[in-house]
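Presented as structure tokens, the chain that follows is alone, the form predicted alone.
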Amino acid sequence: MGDFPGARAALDDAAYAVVGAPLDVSTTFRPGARFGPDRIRRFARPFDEYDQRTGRHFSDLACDSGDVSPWGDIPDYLDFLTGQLSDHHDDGRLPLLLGGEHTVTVAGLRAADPDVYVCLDAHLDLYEAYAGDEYAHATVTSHALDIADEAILLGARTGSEDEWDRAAEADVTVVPPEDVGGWTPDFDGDAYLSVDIDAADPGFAPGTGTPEPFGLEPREMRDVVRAVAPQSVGFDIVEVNDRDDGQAASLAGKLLQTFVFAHAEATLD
């Protein structure tokens, strides 16, 4: 496993730091989620490091950290990530978080205890257990809800109707795609980003464990990783496999990118 192209920054300089999370025990359907932090790596490569927009250099801000690799018991290892996540914090950095199935999220949002969870994504994932599992990785909303007040979804499309009973309260807003390039952040307070590949439309990212049409455009999530950026204390991308040609990681690896420079942009000097 190589590094993130660019993430050359060293560790007590780096602004962010790269963290590998390749879980990939509660997939549905698609399973190869375990492939995700390295195959966004690998098709990073092309990208240049330098960002015209921010005149910024990605060598200048960030390091990899690794994977922190996952054993049988969930709830503890994701209680060690959330420690080594807290580190960073700790110690200024700002962790991206590579997935590895959704459920690694619950360890960014411990560690981040962000105000509002943004999430770009396909599904609602408000399910309080699935298929018996509190962690799967259909259940992460319900989980950032006994940790930020509110939660925001972009791009949801699908869900069972139980869950949609529960997005019609008042701390869940559901932008549906149709929706999502006209939606600015309104909220107050420190957000945490996460980014689901599957909410991308299928036809740009078909490497994922559960596919939806109807999705989003690139363009349209490089647009919400950009405003919600300079509110963002976590963030995360999540849900790439080894199922494609390698669209979604490399969708992946830019938006991580574009995160970055956007963050960097608003927050640093």
Second form
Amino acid sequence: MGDFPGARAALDDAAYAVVGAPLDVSTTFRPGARFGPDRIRRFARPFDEYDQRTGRHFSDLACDSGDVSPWGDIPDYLDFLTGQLSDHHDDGRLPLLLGGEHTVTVAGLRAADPDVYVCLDAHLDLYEAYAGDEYAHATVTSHALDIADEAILLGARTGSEDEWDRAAEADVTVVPPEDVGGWTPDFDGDAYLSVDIDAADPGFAPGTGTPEPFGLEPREMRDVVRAVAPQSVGFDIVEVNDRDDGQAASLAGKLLQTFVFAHAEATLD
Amino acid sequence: MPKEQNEVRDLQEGNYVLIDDVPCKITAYSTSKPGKHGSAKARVEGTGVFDGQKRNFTQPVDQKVWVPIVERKQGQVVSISGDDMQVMDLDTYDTITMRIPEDLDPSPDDDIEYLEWEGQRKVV
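With the form predicted alone in hand, show me what the form predicted together with its partner chain looks like.
Now the full complex is given, and it begins with the chain already shown.
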């Protein structure tokens, strides 16, 4: 079992379960996403488990189910991971998935089966296959659109020409970084919220696989997480690695807490 | 109760297994691959044979589990009374009373097949 700070609720009582998925197979630039789950747990240590805004305690809400260790066969791993996440859903717990590379989101989506895919990300991730790999980290939005009816990509600022052409279709909404601050959710149905830490400006979160300048500020990301959490049935934070002094992991851990408190406030008594 | 012991690794989709002491038919089976630490684990998802409820567990593949011995039996409808039917077991000629399933419209002399375990029965 893992030890996300404060995630001390008993499994049967918890409304949320941290699940680590340290997959690091297709990372193209700086590897290290395999250290993401441990890194996020470590840099969440200084955080208070009490949230003054909602009056809630993290330790009443969340447990940590540890990591689902990956292996080289990505489709096979995603099948097993989907099963583990589905079990949490079936037992009434919302899994909080910690990547690992962005590919693990595919398992989160399959287990949650949302109507809308909402993603904070610097990249469109609309490749059908990247470097010949249909499960590479840059394909996740394509997979999401096999499951959800539409994708909303917040903070996206780069992609190939083919990806931008695909993003122009009706089922994809791209909100550029400069518009994220004024964005409010306007969609029907259940959402899956995926946070790729590289949505943040690399100055705030350098420890990630494919950093991209001109990104979001942490407060903008927090506001998106707070706004989307009430409609969310699944959540993940991905692409944190160990190539910094903990800035990326710290932001990731705080956004995870932010999601839990905002979701609990909207959905629990 | 009629059951036998097996290892998790020997299970597969379509088999029966006891989950939380309830006989279930396995609907999904997937395994993790072992690394340096820990053993391979299997996730088993099943549906209760008699109650239709979904259940699951994840255990190391060498963990022992109980497999219920569910019998498939032949019977003949003898008579109908209200929501119940009298059925004669065609092996033992015992007559038993069974609740008529919602999707069945039996008549006397109809042959039926049913599953039986520990006094619980289900027409198939």
